[in-house]
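Here you get one chain, nothing else, as structure tokens; it is the form predicted alone.
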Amino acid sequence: MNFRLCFALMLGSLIGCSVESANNGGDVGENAVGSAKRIVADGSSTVGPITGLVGEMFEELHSDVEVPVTITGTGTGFGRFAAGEIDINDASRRIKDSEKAKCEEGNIEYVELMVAMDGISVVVNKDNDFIDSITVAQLKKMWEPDSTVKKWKDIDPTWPDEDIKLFGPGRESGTFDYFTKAINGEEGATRDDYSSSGDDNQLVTGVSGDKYALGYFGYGYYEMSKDKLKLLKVSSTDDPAAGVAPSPEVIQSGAYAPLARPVFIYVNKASLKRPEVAEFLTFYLGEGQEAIPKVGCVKMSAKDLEAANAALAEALK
């Protein structure tokens, strides 16, 4: 799999890079044509590019192993994971209690591994010349359920008398879950009259195509499209001037509050018994960490990386 090519296509028009359909994943660890070993991953559009590039790096060292990566969203991925269809779920949030219950029903034991940091980026059109920073309270007023905000001036009377065109992830997305909890105070709580998509590239296209648009998605998608977008600072106080723009440094430190977040992979413990899976995960948390900035995401701290490796070592015992 050439994930670099696939990720470039992702940034253009596709939902994600996939070498197999999410509907025909088969059993965990099902071999591909011939004797190739397969480590099957699905889930988050934020984490998927990391896993995909790490997979490509691993394949270059192990010609008999394939690492197909599908991107359907964190929630959809957890559904497949609980059904035993995949080895790894890429997740931009922690597993929910309801998903834990489904894993128990399916007799799926798993290990959670933090793999990187992300900062949900709030962006506007690159030609927007009236806003550089926004507060959490303003974002809440804009995105909360039953919001009456229609125009920019409804947030700030000094802003234009123009309709706000909102773009954001769909409900299958872990980014959606995290953003609605952080901004609106309740996971899943949001206005419904916005343009949603499970394809973050479509969100990039939407915001870049309308001067009065605003959207949110993972930092990596901003990094890969920064020539088309304007990144806003976010303030957790009532003072927009106190806003902080996401960058690798402030995301890793947690200073980009409240939208800095850890991201994860969840691994089926039964899959860990296969040598190629154990070796892949060891690689992921070692040399594979060099893939993270290449897809616009942020490395975790040395302390968090040490904790992730300790969790993997425990699971491999």
Second form
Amino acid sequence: MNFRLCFALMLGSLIGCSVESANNGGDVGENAVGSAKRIVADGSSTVGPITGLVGEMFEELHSDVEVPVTITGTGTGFGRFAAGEIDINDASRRIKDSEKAKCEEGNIEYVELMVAMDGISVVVNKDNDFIDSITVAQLKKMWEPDSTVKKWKDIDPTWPDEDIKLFGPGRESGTFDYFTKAINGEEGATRDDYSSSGDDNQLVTGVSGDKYALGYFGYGYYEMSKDKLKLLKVSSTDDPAAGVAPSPEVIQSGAYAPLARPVFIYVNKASLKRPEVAEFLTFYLGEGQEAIPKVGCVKMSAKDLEAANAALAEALK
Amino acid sequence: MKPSVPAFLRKGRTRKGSDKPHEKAIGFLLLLCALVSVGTTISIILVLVNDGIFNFVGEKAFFQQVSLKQFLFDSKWLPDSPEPRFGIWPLVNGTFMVSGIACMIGVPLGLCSAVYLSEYAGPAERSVLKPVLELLAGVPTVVYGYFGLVFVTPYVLKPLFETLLGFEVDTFNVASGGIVVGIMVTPMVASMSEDVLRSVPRSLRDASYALGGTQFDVSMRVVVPAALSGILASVLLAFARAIGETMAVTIACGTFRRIGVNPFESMQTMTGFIVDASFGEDDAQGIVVKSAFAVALSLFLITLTINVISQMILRRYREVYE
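Please give the other form, namely the form predicted together with the partner chain, since only the form predicted alone has been shown so far.
Up next: the whole complex, starting with the chain shown before.
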């Protein structure tokens, strides 16, 4: 074997490795807190796209700042937030007591800022022609723990004798927590035999590929895949006809009950002291709000926006 | 083409050169490189044991919190539920369904390719086919996964089994994952089987031709049986490869955990669960991550066993002709 060739090959592979690791570092944003001009966000798949686009808009105005946003679910994000790994956690629900305790343990102080509204959307396949509207009670029957519902006709005898294929987010998801609380009455209570995924796009793929599927996720993912899905009206009474289909107006006003909800970002107070973070948040609640409809999500009302800005101003004092 | 022999080899190999300092240094460097793989294997085993069986450092390991009995005999895998259950069988079921289908596809394809390459193909065909087969082995597995999800399921399985035969085919299903993994292991079966087929002594072929055998007779009744143990070993290795395959099955097979044999339903595999567990994690649910280590440990034991068996078979095969 030619040693020089051998050495060249080894060198080559070493370079290959280092390039690769540099790429990984860029994506994950590990250990980025405290390092200059990087605002690291993680968390909810519902809020992530908003923070991502606001971040891009901000990067365009401030070429020296990077805003890497990853999506791992609200719960996972709070874990990293409490460990001080990230500056901002995107959250599609409020922080839980157990997570508060973890933040205290890790000496992390934080500010909660409402950034937008979302309406958890219940969707079926676009070829589904037997259902337009569903009641909360029917959803509960479908999703409650140990539910015996297997076929559509188990809920309504006029519906077909076909298996319901259920798709929903996993337990790390804030959408999951909110949906189970609103529909099944207890956070985290759900039947366990359904296809779960932390990747909402996979849920979209699942529902759009099966005529008898039903799934739920943030409104933004419905907006992005409108042509592949059919949105159901949700009725909080027992009369399906009284159902309301989520739209920006009814989500903002709260009329899309009980599945309309505020979504938040949680910001590490230590990070707030960095001027670029403060500026980013001001931008988020100002011009950055334009990003929200672009990713299919829903702006909050003027009153809520004012309150959020006041909360930010208070934290920045 | 015969490679020219380097000068230092022509004189006959002695260990004299290794007394020189730079030779020693090179030897040491090379040893270091070789040790990296050994070190990695040992580290992996240590980590698996630490988080799976007994904690030397960190929080309690999986089997210190969950009994082996539950792991082996419970029928449900719900590690992140408020009332968690840890029965490994749904995941094992998914894994073996995928690997079984993969072997049903990959083994005949690979074996027939191997017989063609070794017995029928001339140099020209070989020079085209072999690189193409190897190219197949170089396609990233994530590409196979999407191929399964956006091509095999909607354009092969649904028209064939749903429209024509009336089975219900899910968007995410085991069959599509199995088929793409089967295509993935085809080159492996082909190249390993071809090696053993070609190492069957010429004299066996000549003898059977002399007895009036056709090319088919010679290939199928003499050469393949003679190489059978080597072929079996390649099949087992392909099976082990299919069991460990991750990305393609995560994408194509979905996340439904169930025990069953319907290939058109979604099933999560052991590897699929490990991906799932490392993606998202609920707060205070460290057990989910620990359970992934337990699954990884089981996976490791399964593939190790298969590798050992195939090594045994291969060694036996060598004894016949040497």
